[in-house]
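Let's start with one chain on its own, the form predicted alone, as structure tokens.
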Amino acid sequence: MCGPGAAVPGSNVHTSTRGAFMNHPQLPLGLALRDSARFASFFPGPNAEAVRCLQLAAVGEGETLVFLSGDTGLGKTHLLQAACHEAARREHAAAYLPLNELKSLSPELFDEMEAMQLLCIDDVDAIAGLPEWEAGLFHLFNRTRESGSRLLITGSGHVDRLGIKLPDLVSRLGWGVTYTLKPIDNDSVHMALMHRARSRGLELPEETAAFLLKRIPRDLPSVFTLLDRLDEASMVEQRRLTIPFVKAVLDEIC
């Protein structure tokens, strides 16, 4: 049985997307957005208003600056990558910058990013207390105001509790609309699992979903990572997601 601390193998790859300076000298090569990170696969639950706001921004409408806060595992990264996918689908230049992964590079990667129609900056608190990075992001804000770019930014908490030292940057982060993602309740995890399965065209019987949720942690990252693994296993084995098949997969990986 998978316990609350069990690790379920899965992919967690980040990147910039179409038109996002793939030849930018500061961006590492070999990055890719998760294909599964789409608006259609996100179960909005109590966050429908925030999702709708990001959907509008992705197509060049609505708010020009959105700050999304919330705990780990609520879907902030999924939503930013979904916005980049949607922008790219409409042939809008977009970039996704996961600062937690990029902060070992130079803040020069912000150079010319104001040319993007949509710029998604994930984990902004990762650069809190790093003067050059804070200054670089501050100047990028000013340039995007002139260029008309839309900014979607995430952080772990409210803008004034991120540990950012540059007051002007804190002020800029608070200029737009702010949403705090709320966790879905325990009863809605089953609905979220079924929603994700349907969005990927995966036939998941209700009784199999109920069995699965009794065997694994009910936090959404664990649930969705395991769903990815089951989808892969069912394609390789050419098997339906019956309870016996799911039990066999769980026994193998947990």
Given for the second form:
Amino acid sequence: MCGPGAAVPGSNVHTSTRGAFMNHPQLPLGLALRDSARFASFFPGPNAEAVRCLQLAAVGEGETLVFLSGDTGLGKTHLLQAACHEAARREHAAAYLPLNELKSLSPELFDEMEAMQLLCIDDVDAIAGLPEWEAGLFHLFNRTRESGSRLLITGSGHVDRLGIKLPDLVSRLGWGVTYTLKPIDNDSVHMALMHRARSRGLELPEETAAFLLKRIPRDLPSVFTLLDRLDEASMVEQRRLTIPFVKAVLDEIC
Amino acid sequence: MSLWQKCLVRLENELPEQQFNTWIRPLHAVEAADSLQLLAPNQFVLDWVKKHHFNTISRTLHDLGQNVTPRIQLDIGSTNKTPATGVITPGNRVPERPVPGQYKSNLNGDFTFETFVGGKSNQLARAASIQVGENPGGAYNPLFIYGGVGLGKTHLMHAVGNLILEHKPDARVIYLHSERFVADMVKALQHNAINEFQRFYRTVDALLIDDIQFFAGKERSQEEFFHTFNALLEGQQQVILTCDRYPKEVTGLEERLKSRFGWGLTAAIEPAELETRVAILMSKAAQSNTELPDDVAFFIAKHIQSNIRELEGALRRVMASARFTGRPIDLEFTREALRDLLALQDKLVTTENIQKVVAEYYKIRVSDLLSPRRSRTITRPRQIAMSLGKELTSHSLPEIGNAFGGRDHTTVLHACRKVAELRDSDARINEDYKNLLRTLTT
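Can I get the form predicted in complex with the partner chain as well, since the one above is the form predicted alone?
Below is the whole assembly, all chains and molecules, this chain first.
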């Protein structure tokens, strides 16, 4: 079995996939190694309604507050980054705030952020129990009500279950539309793999995909990380993704 | 494509996407022939960009500008010069000089008495608020509204402001959250504009400050607010305050402020009862031109009891799902749309959980609740726990009886009736019941 990849779709926790595979050290030209987090590269599966809601909110339509919950690896980060990109395409000011990474800094980061038309706040659980951050987010929330900014917020579960101590903040998080991202089933993982391969111009025969899914964990981060590696290996080796070739790559990296 | 736009395309490809979206995307560029001003939303972002990304930006611009690098200047600012509501307070006009007479209310026009759903839980606060709206600066000054989160305090406050404006359109009614008052004061101090700050807040006709519990521990702000408050009351200008608890219970607030808050009228808002929650849902749905069947409103209201914001959140989700799927809103559809939300609630409220919480509340043991003992100190909590079980879970009467030491369903029925009767006749029991309900549903 392959170990699951470290990167969730679209995250920037880059596992270095640049390097030599097998016997030929020739590097590809750094093309298409990163799947940008876009709505088009997200396989909606059972989450089509949530995705549509985010797409609209990103460009200033529909809901003004969306809370997206769900387990790690379902694509919350991907969707928020896609929303930022979409907003920027319409020249809407947008910011992405991953609280898990930013909590070591200062809640002053929230100052005047209500000037953004779209604020994407990832991993709100990260600041649960940190009074200054909780109050900072609560105040930012109130200011966005006046400025009219849209807020897209993610967390691991229902707002009541995040461990946030400030009840004022909890009640505000529950004010908007809440969606829980659902994991996708096996057939959908297959479809997602084909979808991702197509979206990056990679020819992945059906039988190779079926072979792959028998050999690796069927969660999307693992599947997509592996696809990155296969893409690169196929470029380095100038080989098509046949079953023998994929098997050789898997043997090499697992 | 402008030079900055080209730079963005390049940086988007070079930097990790997350970093780009966090630090570079929020920058707003003002381009001139030989200079580029980059506006960061705040000092923190500015310092970070300066330290971590300035060289990359500079190099990229140099490459793109065919070796002619524009002068880059990093500042704080944004395109939105004024908030959408257009209120002009000393905080957002500093350091510019104030323009005499320039004023625009920042009240939310949707928060009126017409859209406020009255019920038993808010009738005193609502009646007092209407009085104040009709006669600002009169007997009820200050008006102090308190209650838990999401029960409608802010709505009432805006409704008073809107009513004052209806009677006197040129009245200067200022609504702000306590945090804004603090921030304005800090800015005024920084810019040596405290006199303007004082003049501004002391010359309004009505000052509405939300969530004053956030003044706790901020001594300088409390001092300033104390003087503002006195000046307004002396001038018979109306002050309305909201808080999450009774004034005396706010820790970190000066005694003299607490006592002054009690000078006018203090009114509580309680969690809305089922019928009011249903009426709120119907009203919100009507405002969105959505037809909400009665059974659906009852279904949502029965399951979401914590506060009105969550109630609204659930309704929004149902309406959003109906729009997306094109299906009519009926009970089955609603159950489906709210499945995740309700699953969590059901998980939270179990008979075991109710027994545990009630036992803790009355300082008895869970085993007492399940035992055959019939002393008053045990019977009453047991009846309350059974009644809560009926209200909060979907268990049948026999199931509940069974969970309480194998009692008969008629015992449960009797308990529910008894508790309903006691809640009407005994304020303490009613208070206990509401506290338990709140603990179990929030």
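Numbering follows the first chain given and starts at 1. The model shown is predicted, which means the values in this text are computed figures rather than measured ones. We call the rigid core the largest set of C-alpha positions that still match within 1.5 Å between the two forms.
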The rigid-body motion between the two forms pivots at a hinge, and of 229, 132, 187, 147 that hinge residue is 187
Degrees of rotation of the smaller rigid part against the larger one between the two forms total 11
